[in-house]
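A single chain, nothing else alongside it, follows as structure tokens in the form predicted on its own.
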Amino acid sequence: MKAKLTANKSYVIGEISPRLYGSFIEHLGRAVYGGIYEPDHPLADDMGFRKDVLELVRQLNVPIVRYPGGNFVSGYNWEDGTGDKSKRPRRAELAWSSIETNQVGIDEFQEWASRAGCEVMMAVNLGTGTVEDAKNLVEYCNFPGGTKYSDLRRANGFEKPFGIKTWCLGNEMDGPWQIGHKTAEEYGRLACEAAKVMKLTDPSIELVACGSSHSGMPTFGLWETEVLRQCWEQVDYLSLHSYYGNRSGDTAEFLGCSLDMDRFIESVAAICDYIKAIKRSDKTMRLSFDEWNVWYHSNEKDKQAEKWLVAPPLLEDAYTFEDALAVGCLLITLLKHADRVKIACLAQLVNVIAPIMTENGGKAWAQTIYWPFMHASRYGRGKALRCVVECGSYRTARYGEVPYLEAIAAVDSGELTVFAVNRSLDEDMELELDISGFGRLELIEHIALTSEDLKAVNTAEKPDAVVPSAGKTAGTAPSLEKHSWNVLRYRIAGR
């Protein structure tokens, strides 16, 4: 099979925001307790954080992590997770039917984020919470001192403000499953008023309003339109969420899921531009795709899960090699929209639909999806280039015609990187690169993620079942193995 990718130095989509490679930690299952935090673990540090997990997170170069939810945040009192740990209340956590011990809250999480080398993307409770609660949390985190909540932070041992700059105005508020579910009109008004007092407390912050929980919502489109009518002037981003899974067992169709993400982004961007036009605004609304991943393996098991436990194993998908290919395609799609999508969060980071898994008291390891995410985060920097892909395609019932090649190019600091997925389940692909305007290119390396077994997984016993290896490129003629993820790194050597 042959394919061609054409790109030109002058045809730039946009600057790639480092925050495109964000992630998410929710008080759900073992994401926090037994994930990032396990004080009795042999590798726990002085605050109880697992050092093996921290090292795996650092290797991903995650710049920002959304916290503390997710559905969890809509019933959360942030003050429960501050101050003296011995006095913190245990709560019945209604979103996930668990017991929340509050041994980790914003006091601890902001320190974990610092040790992991990332920023916090903080969500406020707009389910059961109020405008006043949102204002108080910003004051606690960011106000220097001399007020009730900033002095409470200082009394809790944190003299300097946390300096959290990015805030989510609730979570999935259009979902009937959400605690405090609201109509678009109700949420838009509340988000507008919360945004005003939050920015009065700290004018430097940026705010993300809730878009639809997913593109299949009955109110999708109408929700975005009404919410933006209400709070356009106050917010800086609109959120998108989407999860994918091979429920039918059709791998070829599953690997076309990035086409759905592409259409979703284009639709939301169009709605934003419609509101921009009718408001006669000069502002272009940026997008925050702050929940995305493959999620389906654990669904049936989770239905049988025992309720009201502390940190029960929930949403613990064991990711296959084909899931890694799908994640690679989704990453490429996010890069194709680098001009509008300026924040994205792989949901989540540890144990809960995550690239990193742990055993309580035991090992930590990288799942299959860890590798394409790490490669994109490390090498997908600088500017995304608009590419023309010429290749064959195959027909699917769900996504229509799906091209065999999914690819994008990025240029940064004297390097050109091509990310490519060969979706063919049967044939290797000879890729012709027509890259104009760069002069001579020298291959640095071709990284490939391949496996004969599409259902292969990494486990504690076999953590290296699916790991990257050297690809088959000779010179400038890449060969992409059947069903493979590829990273082609070139040094721009001049003319």
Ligand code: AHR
Second form
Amino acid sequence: MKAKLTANKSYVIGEISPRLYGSFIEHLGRAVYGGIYEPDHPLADDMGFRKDVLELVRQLNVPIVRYPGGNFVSGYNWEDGTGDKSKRPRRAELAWSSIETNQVGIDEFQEWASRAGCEVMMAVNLGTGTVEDAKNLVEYCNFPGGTKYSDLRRANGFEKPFGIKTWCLGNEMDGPWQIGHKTAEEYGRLACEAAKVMKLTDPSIELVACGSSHSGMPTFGLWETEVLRQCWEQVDYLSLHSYYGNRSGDTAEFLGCSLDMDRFIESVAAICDYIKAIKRSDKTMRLSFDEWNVWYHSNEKDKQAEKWLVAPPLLEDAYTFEDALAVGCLLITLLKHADRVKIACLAQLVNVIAPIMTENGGKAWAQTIYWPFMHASRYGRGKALRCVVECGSYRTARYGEVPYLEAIAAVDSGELTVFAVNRSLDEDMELELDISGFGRLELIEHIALTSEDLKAVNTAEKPDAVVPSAGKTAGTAPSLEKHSWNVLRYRIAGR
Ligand code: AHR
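Any chance you could show the form predicted together with alpha-L-arabinofuranose (AHR) after that form predicted on its own?
Below: every chain and molecule of the assembly, starting with the one above.
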């Protein structure tokens, strides 16, 4: 099959925010305990962090990690996780029916993040928490000293403020499952007041208001409209969340899920612009897609999970090769909206619906989805270019007409990178690239992720079942294997 991608140096979508490649660690399952932190592990460092996991995270180039939840944050008292570890309370954690030991809290997590080379995106509890709790946490983290909470931080051994820049005003507050669930009016008012005192405490921070938990929520649209009416002036981002899965067993349809993400982003951007218009505002609301991934493999198992355990194995999706293709399509979609989506977090990072898996006391390895994420975060930098794609398409019940080729180009410091997924399950694709304005392009490399088996997974025993290899392109005529993820890297050699 043939396809064509046309782009021009001058037709820029926008600057790609490095924070498009963020991720997420929640106190959920084995994300923290047994994931990033396991003091008894042979590879634990001086603070109990797993060095093998840190290395895999560093390779991913994750610039920002959202913490500590998720649903967890809506019942969380952040003070439980500070100070002398032997005095920290064990709590019945209601979001995931587990026991939280509080051996890791913000004191430890900000240290882990700096060892992993990322910044923390901190969420405050607006479920059971108050405006005052939110203010105290900002004071604890960011105030230099000479006040109750900043001096508490110093007494806990952290002289310098953590300097956390980006804060989430709660999590999925539209969801009836959320501890302290609120109506849009209730949440919008609370977010506005919390934002006000948080920014009075540290005017340099930026804030993310909760959008809908997903576009299928009955209140989707109305929620965004009301929340933004209430707190437009105080917030800097609106959040989006979305998870996908091949529940029907129809791979071709599943690979169309990025069309849903695309429509979701466009709808939320339109709502933001509507509020901008009625408020006569000159601010363009940025979007924070701070939870996205494939999530469905573990759903049935999790329904049977035993309750009130410490760090039980929950949401441990073993990702297949086709999931990696879907993640590739979703990454390309985020890049297509680089002008608007300025933060995105792959949910999550370790063990819980994650690119990195571990065994307690044992190995750590990269899941299939690790690879497209790593490629995008490494090479999807600079500016995203508007691409016109000409190719055949196929019809799906769920997402309508789906093009065989999903692709985007990014240009950065003398290099042009094309990311492309060939969605065809049967045919290789000959891709004609018409990219003008750069002069001569020399192929640096073609990286491909391919597998005959769509359901192949990486495991502790076979961590290399799905790994990238050299693609088939020679010169400037890319050949994309059937069902494959591709990274075409060109040096801009000029005229
Ligand atoms: O990422 C898992 C969960 O999904 C999060 O806790 C919640 O915010 C979302 O529903």
